[in-house]
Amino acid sequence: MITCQKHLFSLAEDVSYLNNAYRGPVLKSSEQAAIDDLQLMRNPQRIAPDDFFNGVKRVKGLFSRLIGSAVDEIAIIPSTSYGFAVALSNWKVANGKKAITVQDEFPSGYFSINRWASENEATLEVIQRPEASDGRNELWNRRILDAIDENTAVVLISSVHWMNGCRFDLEAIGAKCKEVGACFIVDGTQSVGAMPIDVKACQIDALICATYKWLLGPYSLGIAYFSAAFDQGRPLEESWMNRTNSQVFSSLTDYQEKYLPQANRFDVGETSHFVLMPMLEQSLKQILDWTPETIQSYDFELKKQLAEYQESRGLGMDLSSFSSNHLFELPLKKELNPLELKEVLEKEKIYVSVRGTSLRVSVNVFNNQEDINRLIRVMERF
């Protein structure tokens, strides 16, 4: 067990920040490689043709061995739009059948499956989360299986629930998707990085994140994974960079129509990412050194402290596997205005989110337990 890291980060020492979910903070390291690499472009004479390359490789590596997958199958996108519409426009499959995704997913996989699903005259199937009861998230779970037959073809959704913090099963849903022949994509944004993930265990296809939540990077750089499904893909875009003699920049008008291979294929332009990419190195590094398993086992225990308060005001609170520990909803009283409650909060220097009518918490190892003390004072004067 590892011990609160906040001195990891510049959050203000008066600031309880239960907010991860929405934007990950800056890492010092992170802070600093960016500083560093931004001088450099000062004197851009002294930057050499390989380090055009290495970080980008450098990354790729870290999160390869994040995810339980080989260096060539990732790949770096800006934004998870980006990495969907990849996998999608290289999903082909006859038309008539249907896609798959849950309720409130969040929008960009939503108007991504949806636009494929139009695109195919395949019929979209939204599996809606069940009514309040104990249980309804192992439930949501039994639904999306239950929907998965012989006539699916695509299956999107996050392996957390980024309002609510369900924890869909991947590996039974990965092992259906292959029985009936389904691609199966998920969008890792609110979970890799704090959250153990294998993505040949859940036999995904295709993982996509964004690095500013729990992968604490930039805004505007994403990552993914992309299984052999995909070696013979085609990109979304034509760079010079995606080609097989892109690093010897004297030979770059030998034009090589041949692709890197594998997910490297589907980078995106620029792929370099300078200021960014260190950004995200540093970020990967503390990561893998802290393990998402501790930070999981961490997050517990601070999220237990708030179950037990919940369990004394009489309200729910899921602690099964089907409720992940770093992202979760908090359930408040009927009468009770969660935006009031959030501005209140707020004028303490308490961040949450509001989703619906549950606040929103979201835990990492930068917080402590005073963090969740100071959150039920305001509750309960609230």
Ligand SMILES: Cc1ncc(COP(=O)(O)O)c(C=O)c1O
Second form
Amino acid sequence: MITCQKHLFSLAEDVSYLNNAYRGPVLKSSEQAAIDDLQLMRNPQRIAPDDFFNGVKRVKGLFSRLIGSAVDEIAIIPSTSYGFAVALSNWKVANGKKAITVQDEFPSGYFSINRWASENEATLEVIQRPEASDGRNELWNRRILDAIDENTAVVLISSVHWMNGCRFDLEAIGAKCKEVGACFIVDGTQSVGAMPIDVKACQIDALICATYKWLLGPYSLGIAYFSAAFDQGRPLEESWMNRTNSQVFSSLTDYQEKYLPQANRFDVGETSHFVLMPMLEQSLKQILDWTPETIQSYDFELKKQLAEYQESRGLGMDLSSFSSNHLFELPLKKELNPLELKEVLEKEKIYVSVRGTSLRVSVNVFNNQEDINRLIRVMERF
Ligand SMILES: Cc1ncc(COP(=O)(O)O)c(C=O)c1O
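Cool, the form predicted alone is there; where's the form predicted in complex with this ligand?
Now the complete complex, all chains and molecules, led by this one.
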């Protein structure tokens, strides 16, 4: 088990940041890497042609270790919507099938699959979350599995629901998708980095992640995995960087018909992302060093502390395997206004989010028991 890692960040001492699901704080090492890269721009002659590619390769290598894939199955994307567009524009089936997502899926995913459904004359089935009860997250998972049938062409869901922390059983859903030949697209933004994932064991076809949350990366830089189902896919754009001769700057106009192999063809133009890419490289190294398994165990202790308080107040909290340890909802007494509570918390420099009628609390290795105690003290007063 690790101890609190706040010293590796520049978070203010008196701040309890319980909102990594909103945006992850930058590591000191990432900040330094960005500054170093920025300073390199003062003298562009020091930037060699290889520098356009090497940072990308290193980041792909680190990310592939995190999710259990090959390096060539990784693409650099600017946002999750871009990643969904790559996957869905390459998923061709006969018209009239079914697409599946879940209630309150993040808008980038929802709009992407909704558009795919209308362009392919498919119906979009949105699986509703059961009403509040013990085991509602488990039941939600069951409903998804029951909905996937021979007529299903695509399933698009998040690994962990961004509003309530419900953890979807990717292994079971992936197996059902394979059984019926459906494409399985996962938005990993709210878990990858903080929770273990194995894309092969889960039989995922496309894993799409923004990096500015649990990967502790910068905004405007995303990363994705594409399975062999997309090996011959068509990129959204025609970038010079995605052709087989791109590294030989003197002969770029010997236009090459061939794209780079596998997912490399889907890299967004200007893939190198100077300044941003070195930040992600540092955070991926740090996450691999901590390990997502350790992060989940660390976060569970903090979640348990809150669950004990909730119980003492007669309020529930899901501690089952169908709720993530790093992002979860904190049900409140009906008469309490969560937006007012959030305001009071912010006056005390405690930061959480409100999603629906619950507080959304998210914890990471820079938090400790005192952050949870501070949250409890204010809730008690409120
Ligand atoms: C599940 C999920 N996906 C995606 C995003 C944002 O992704 P993008 O802005 O890259 O589309 C968020 C942001 O909150 C999210 O929670």
